[in-house]
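There is one chain below, alone, in structure tokens, taken in the form predicted on its own.
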Amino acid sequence: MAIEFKAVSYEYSPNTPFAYVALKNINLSIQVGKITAIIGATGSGKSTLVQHLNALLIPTQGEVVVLDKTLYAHSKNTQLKALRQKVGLVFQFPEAQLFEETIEKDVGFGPKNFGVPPEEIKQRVIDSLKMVGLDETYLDLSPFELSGGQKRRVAIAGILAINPDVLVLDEPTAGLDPQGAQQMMALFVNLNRTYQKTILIVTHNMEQVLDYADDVVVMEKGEVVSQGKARAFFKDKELLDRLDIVAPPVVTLRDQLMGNGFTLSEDAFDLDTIAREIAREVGHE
């Protein structure tokens, strides 16, 4: 199974004065079981791209393959409900979507609407809360009593309760403080490593891309201009400069050290590893 875009284009408001082509002939393959970052400037087409994954948008041209489901342009696409059970899409500030009087009801809303038997819903709610680091003591609380970070965890649990294979997150750490953002990213890594969820993250945060993503897709003006391993991307200084992307400080440090004659391994992309390798090279270890 795979996630593929085959010659996909998407036009907003076609045949009107407001027509705008947001995606242009996208051919893209995303690896299942990995964490993939989708990056690019504002207006590059990132959010439009990921909204095709659970059929919030249908391609104007081409087709989108998500696992065993395919969305075709100019067809009725009768399998939307089944697709939306496989792909959970979490928007920016998902906590704004909380509305039920208790956390149990809120997290259970999705499974209920997908026809999950009532006796199974509560267990799904408990399991999903556990995945995001919350326990059963939260079930009867109002979601509006929680902190911002906790609300976001509950909102994500509501998506996980549907039991999707793929989790798509649009700027998931927006508005969080550094500690909250770090905890949220650790959560996504755990969902990927422990629960085998395929994770796609739309982000502007290059440090998160370096630290957490396996692969990266770069969008520019509605087109894919680069795709590959995240660390290989940060080694391509010419591409970074062309896209006006500021690399994380540790990448700049790595480049400066190597430019001054130090030899660093392929895995030296964090301060601890860089320090150990420099110490070994100068004979202090």
Partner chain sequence: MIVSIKNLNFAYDESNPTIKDLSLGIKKGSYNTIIGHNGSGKSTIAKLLLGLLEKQSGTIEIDGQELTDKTVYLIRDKIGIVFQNPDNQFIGSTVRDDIAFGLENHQVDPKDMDAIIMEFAGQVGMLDFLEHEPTKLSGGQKQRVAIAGVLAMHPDILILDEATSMLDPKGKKEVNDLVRSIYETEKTTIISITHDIEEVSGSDYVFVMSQGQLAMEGKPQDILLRKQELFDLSLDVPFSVKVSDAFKRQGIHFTQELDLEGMVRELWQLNSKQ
Second form
Amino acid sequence: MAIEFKAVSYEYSPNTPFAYVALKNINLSIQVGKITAIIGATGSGKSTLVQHLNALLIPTQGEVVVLDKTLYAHSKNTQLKALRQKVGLVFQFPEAQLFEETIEKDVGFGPKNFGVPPEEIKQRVIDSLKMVGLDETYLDLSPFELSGGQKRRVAIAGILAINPDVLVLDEPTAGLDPQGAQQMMALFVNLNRTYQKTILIVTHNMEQVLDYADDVVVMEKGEVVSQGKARAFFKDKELLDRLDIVAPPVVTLRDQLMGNGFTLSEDAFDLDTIAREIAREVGHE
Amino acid sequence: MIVSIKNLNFAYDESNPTIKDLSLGIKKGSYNTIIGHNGSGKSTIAKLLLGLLEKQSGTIEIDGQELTDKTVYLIRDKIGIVFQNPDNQFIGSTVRDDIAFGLENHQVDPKDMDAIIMEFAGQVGMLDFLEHEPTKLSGGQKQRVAIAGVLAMHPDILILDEATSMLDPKGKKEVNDLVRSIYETEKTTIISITHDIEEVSGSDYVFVMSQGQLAMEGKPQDILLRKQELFDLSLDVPFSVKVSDAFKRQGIHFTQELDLEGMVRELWQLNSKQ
Amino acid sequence: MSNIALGRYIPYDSLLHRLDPRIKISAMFLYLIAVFLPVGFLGYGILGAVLLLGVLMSKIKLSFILKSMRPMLFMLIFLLIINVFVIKTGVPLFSVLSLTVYSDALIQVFYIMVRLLLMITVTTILTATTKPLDLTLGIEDLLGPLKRFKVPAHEIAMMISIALRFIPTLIDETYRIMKAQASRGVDLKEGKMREKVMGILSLIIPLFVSSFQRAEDLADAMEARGYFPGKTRTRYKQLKIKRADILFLMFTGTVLAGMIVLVIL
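In place of the form predicted on its own, output the structure of the form predicted in complex with the partner chain.
Let's see the whole complex now, leading with the same chain.
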């Protein structure tokens, strides 16, 4: 079981004046069971990359291995629906995909399409709504009556109800207020820890990468320029500078403290650990 | 006071009013931020100020002139606004045409338009993009075009209604830097509705909205230290406050909680004393 | 979408590109009148030659225009069959099975096809050489005299130009929602009829919702920037008739006059 890109290239509108190569010779291996962040500037190919994971896009060169399925360029790939059941993709601003009269029907739309028996659908709907923090009183409401943040939760529940093994999220917290964003990220961590879901998150938010992701994939102009552990990435000052990425404030604080002669352990990447270590150093407690 | 709101009430839905008996005043030439969780009514204020929504009761005065059906067009001339979604406010089919749109509405002589367009496209750094279509621009570039279109009308007040919330970090920085420079060079009154707590730190005055009412107001250095209240309103606190909190739990208290470098200095002094 | 030739602007710099949109629209109408006169083989020969001259002047490749003709092949066959069955005048030419084909049937089909060909070519030239916005301005000016009869020429033009501005945005949006619903198992290719209907609904409803949201945002943005329907505005793009424009219109007028003479004689 793996997720792997082998020499993958993707070109939009090939053989037309509008042809555009969005991915160039991508070799990438994503750990199953982890949270991986995919970062990079707008237009660097992040969204194109993740759309290969559930075969919305098929590589124009190379192959993509997703769990037990391999997608090949230049060949007819069949049974894509089975793959889409295993890999749930949540687009940016997913609330745009709501359309049913009730939340129950909308969340149940995916499972129904994938042939889940009707008696099971209702339970799945209730469970997935619960995961996103909404109770049964929401079932009969129209999704269009909800606030923006609630709509997004319902849309995400609609993907969770399909019960995918891999969940891919394209900027899931864009436009949410800080607490809404934090709750959303806590949800994904819970899905990963409690339900062993593999999570991929496309994000611009470096604090989220540092706080929640195990691994990080960095894209630039259609190429993968770095992949590895998230913390190691933020220690590589040269790479950060070259990619024009502003490190999260915790990393900056670490640097400032170490620049002032303090020593911090490799794991000290959250405020409480940093404060504890510094307090020990200056002789408090 | 360039903006003066008294006992303002508004509801989209009668049973659940969006703005409840709100009163506030904004000083001319100041940089103001309005914060509040989603649904707190902060964006509604912007639309009420421009008369895009009709208030139910209360008064709004802009630069000494009361907002009524008769004065609404005069008042809109004094206020420029940049909305959240960069796509839904780009009216022209090119950057040039979009900046021209406002000029046409204000019956500027077409002969003068080219010079004006060049001036303001230059000010927002979009001179090289005049013939570009919106689909070929980034979110940050589109918002800069929106700002150019607004500046060309010489507004006394510039409102940013979550104008950076849909942008990537680069776009966010471009727009924030631009607004900062407009504030400093043109002395335009800025009202920025935002979730960006670091932008709040840099403003002159902050209004905190909750459930259609003003929960707090004051200078950022006072408001941002009221951690528990901000937390209860689902709002974030600046990073430096989080740092100071973490150290407080270890028994280390700083004299200054909003200045990160100062805090590191204090720690350094503690260390060298030891 | 990239294969549609009809109605697409091709950014070249040619004599035709530089002409005033009002002149081009008017000339197109004069030409179309000529096309619908019964001018006979000679007339169509001349009209075709004139149009070929236009294509050359526009620098647009003939293959580009021919591409937009391809869907008409089906129509040609359809027309041929109908006419062969219906028209029984003229000289009997030959028989297939028990059906006799008469000369008038073929002539009739020929005329219809030539007219369609000329019509499509002339509109393709117009849209390929005129920016959508200029086309809108041209329409607005030509509708101008109708303002006296309460025809809202300016508002019509504004509507057209906003629609043109939002087409690419809506196409992007459509693709995005299609992919989002495909991720939820919508299968428009292989599903059952009922599933397909649901699939289409799952695309159309979100598109409606987002279009209304966009319309509302856009209305706010326009009003905030001082737009008010019916209010006097100035216009940035000023259209100016040049000598080439007058000559071009006179030439087209002459062609029409020539055709009229041809019909009367």
